[in-house]
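Just the one chain here, the form predicted alone, laid out as C-alpha cells.
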Amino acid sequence: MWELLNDPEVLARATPGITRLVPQGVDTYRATIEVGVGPVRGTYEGQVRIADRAPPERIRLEVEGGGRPGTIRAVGELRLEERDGQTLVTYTGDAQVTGLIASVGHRLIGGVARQMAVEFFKALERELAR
C-alpha cells in the first residue's frame, strides 16, 4: 500500500478529478483537477505536494488550486497500520474553498469530499489487485 501512495501515476489514476499530474520537483506536482459541487463545476490548475511522510506509516498531502469557480486549499493525511497481515488506512482532511463553489456549493462540499474519498480508496483497492 505504501508504494501505491507514493507512485504519482497511481495517485493520478486513483484520485477522482485529477486529469493531469506532472512532476515539478521533489514531492511536488503540477495538477489539473476537474471537480463539481452541486451545480458548480470547473477545472482547477494547481499544485499537489507531499508535505510530510514517515514511511511506511504516514503521508501528508497538500493541494492548492484555482479556477473559474474559485480556489481550493486542502490538506489530507493518510495513516497506515498493519493488522493481521492487512493494512488499515485511516485518513483526515480539511479543505477551504472560495468563490462561487463556496457560495453555491458550501452545503454539499462535505458530501462530495466523502464521496471522493470513497472513490479514491476503491480505486486504490483496484490498483492493489493489478
Second form
Amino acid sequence: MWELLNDPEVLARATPGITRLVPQGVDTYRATIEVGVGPVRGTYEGQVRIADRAPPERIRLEVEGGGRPGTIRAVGELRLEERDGQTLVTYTGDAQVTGLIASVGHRLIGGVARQMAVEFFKALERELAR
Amino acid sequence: MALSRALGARIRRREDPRLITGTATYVDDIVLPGMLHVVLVRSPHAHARIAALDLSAARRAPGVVAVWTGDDIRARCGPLPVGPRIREMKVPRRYPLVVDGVVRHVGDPVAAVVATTPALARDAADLVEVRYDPLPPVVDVEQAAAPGAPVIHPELGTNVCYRMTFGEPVDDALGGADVVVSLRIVQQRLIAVAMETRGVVADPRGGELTVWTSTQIPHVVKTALAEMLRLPEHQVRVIAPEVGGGFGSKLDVYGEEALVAALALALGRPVKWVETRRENFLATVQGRGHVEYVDLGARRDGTLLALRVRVLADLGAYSQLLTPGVPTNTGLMACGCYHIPRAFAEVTGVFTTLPPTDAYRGAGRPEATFLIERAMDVLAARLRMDPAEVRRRNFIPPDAFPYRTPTGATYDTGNYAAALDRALQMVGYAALREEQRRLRERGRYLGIGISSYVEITGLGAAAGLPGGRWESATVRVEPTGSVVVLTGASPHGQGEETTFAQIVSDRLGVSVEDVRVVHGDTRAVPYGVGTFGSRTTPVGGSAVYLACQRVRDKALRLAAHLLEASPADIVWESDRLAVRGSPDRALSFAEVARAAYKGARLPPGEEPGLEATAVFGSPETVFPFGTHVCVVEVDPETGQVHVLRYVAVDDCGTVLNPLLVAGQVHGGVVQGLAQALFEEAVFDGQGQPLTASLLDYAVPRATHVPVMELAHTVTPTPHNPLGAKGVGEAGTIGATPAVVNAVLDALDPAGVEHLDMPLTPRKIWEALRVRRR
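Now show the form predicted in complex with the partner chain, given that the preceding structure was the form predicted alone.
Expanding to the full complex; the earlier chain stays at the top.
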C-alpha cells in the first residue's frame, strides 16, 4: 500500500481529474487537473509536493494551483495503520480556495471533495488487485 | 390654490409603458461605431501583493487594442473623490486600477483589457498572468480596529478611518437607571443587486467627452471626471440614460467611469464596459456592515433615561464617495422617536479587506432605527410591559417640535403617537395579543412586531463636491403652451416624470399629458445633484414648484397687460386666465404663452419667453416618520417564519401621488424584510465572498412578499413649499425592526431574547433547540 501511494504513475491513474503528473525534482510534481465543482468547471495547473513522510505510516501532501475559476492551496495527510491484516487508510485535508470555486462552488466543494476521495480509494483498491 | 386636481391624484406612472415594453434605453443598449470593449482583471485574493504581472500573452491575443495597469491609469487620471470630510479622517487615495501593487479585496481591479469585442476582451483577460503573494486578510471589523491588526493601508498607520461622537457621555445616568438593556447587534453586510448592473460608455469624438453611465448623480460624476482626467469641465458631458435601480449603489463616482473615459480619450475611440453580475457582487459598493453595542437605561415604569451607542462600521477596503459619512447618520439618529434626556453615540469607521461599503437604501438610518427599536422591545420584555405602551410613554410629544435630540438632530414636525395608534387600530392589536395568548397555550409561536421610526431626508451630497442640500429645475413653457421641465434630480425608478408633471399641472393648469420631464443629461439640464436620500420630491419637487411660481407670476403679468387689467384682478381657472367679473375677457394659457414668445405686446421691461429656473435649497433636513406592525407565526419544527400581516402607517407629509407612495413603500418594505429574513453578504475567514451570485445571495422572491395594508398620517414639514417629506427609504427603515421584533416576540416563550439577522430557519431552529435542551 505504501508503495502504491508513492508511485506517481499510480497516483496519476487513481486521482480523479489528473490528466498529467510530471516529476519535477525531489518529491515535487507538476500536475494538470480537470475538475468540476457544480457549475464551475475548469483546468488547474499546479504543483503537488510531498511535504513530509514517515514510511510506512504517514504522508503529507501540499497542493498549490490555479486556473480560470480560481486558485487552490491545500494540504492533505494520509495515515496508514495495520488492522487485522488489512491496511486502514485515514485521510484529512484542508483547502483554501479563491475565485469562482469559492463564491459559486463553495456549497458543493465539500461533497465534490468527498466524492473524489471515494473515487481515489476505489481506484487504489483496483491498483492493489492488479 | 390648486388649479387642477393633479396634486394628490392617483395617476399611473407615465414612465412605465417604455419600461415594461422593452423600449427604454439603458447603457448596455448604446452601440457606437468602432466601439471597443473593456474587461477588468480582478483580484481573487482579499489581500495580496502582486509579485509578478505578465501582460505579454494578453497583448498578443486576437482583437486586443490595449492592456492597462495601474501605471497607465495613474499617468492619465487622478484619484477618486472621497467625501464627506470628517474631522481627523484618514483615507487612502484610490485609483481606477491598483497602483501600489497591493490588492485589498476580492474584486480589486488589477488590469484592464481592451478589445474589439466583449468576448475577445474576456478571452484575453484570462491570459493576463498575475502572481500574488498573499497578505493577511482583515475580515472582522472588531479585529480590524483592535491594536496589532495587520494595517491595510500602511501609509495611514491604522485601520481606523475616523471616530466621531454625538452627544455627551452618559455613564452615571445609565448607572442610575432601574433597568439597563444591553445588546450587541450585527447589521449584516448587504448587496444592492440592482436589476441593471453598472455600465459605462465613453465617446471621445466631436471635441467633447460624452459618458453614458448608470448613475444616480450625473452632474457630480461630470465634475469629478473633469477633475480626475484634468479636462475643462465644458468638454465633459455625462448622461444617465434609463437607470435600472440603484438603491444607493449608484450614488457614487466609480473607478470604472474614469477608466473607461481615460481609455476612450487615449485610444480615440468609443469604449464600453458593462459590469457582469458577478462583478456586481465584488466591485459595486455594499451596504450596512455594522457591529453595534447599545445600552438603554430606563425607570421601572418604562420611562427612558439614557442611551449609549457604540458603532463599529465596516468601511471595506477603500473610501468611496460617501463611505465614511453613511454610518454617521446612525449616530445622529440613534434616539429614534423618543425623548431620551441623555444620549451618547460613538461611530468608528474601520477599513477591512472587503469590498467598500457606501449608501444603501436608508444609509445609516435603518441601522439607527433597528438598534433603538430592538432595544425598546427588549426593554419592554424585561419590564413585562406592552411594547406599544413603552413606545407611547416615551414619544417626543407633538407640541415639542422643532425638537433637538441630544445627538444633535433637529426634528421638524411629528406626531408619532398618531401613526402608532392608527397602525395598532388597523392591525387589531388588542385582539391579536389575545389570540397570541391563546395560541401560546397550544404551543404555537405567534409574534407581533412594532417599529416606530423617524428618519432624515433632504440630505445633500458629499461636502467638498458640488451638490449639496439643493436641487435645480427649469420650467419652460413652449409657444403652444406645452411644458418642458428640466430637472437635476436624475431618477432611477422613482417616477418623477409623473410627480413633477403633477406639480406643473397643479400650478399652471395644463394637463399632465402636456408636461414632459427631462433629466439625466448634463448638457440638457442645468447643474443639479441627483436622486438619493428620499430627496427627489421634497428638494427636486420644491424646485419645480418654485420655478412654476415664477412662470405663473409672469403669465399673470402678461395676461393682465394683454387684457388691460391689473394682475391682481386676473383669475386663473384651469387653463384660462380671465378678468375677475368679466369671464368673456379671457385668454387661454397657450395664448399667453404664444404672446410671450411673439414679444410684440409685452408690458414695458418684460423679457420675451415664458420660462423660469429655480434652485431650491434648504439648510434644514426633514424627518418623515411612521409605525410598521408585522405579524408572524414561526414554525418551531422548521424555524420557518410566515408573515401573516403587514401594516405600514407612514407620514411623509404631503402625498403627491398615493400610487407612487404605495409603490415606494411596497419596494422599501420588501427590501427591509429581506434584510430581516434573507439577505447577507457572507465572507469566509480569508475574505472570500461566499454569496457572489444570485444562486447564493438570497434576494426575496415574489412569494416572500406579504400583502401590505398601508395608510398615512399627514404632518407636513414647514421646510419646503410642498410640505412633502419623502418616502423612498421609509419602508426599508420601518420594516426590518418590525419583522425582527415580530419573530423575537414569537420566540419569547422559548426564552430567546435576541438573534442577529438574517433570521433564517436554521438560525431560529438552532436557537429553539438550544433552549429546549
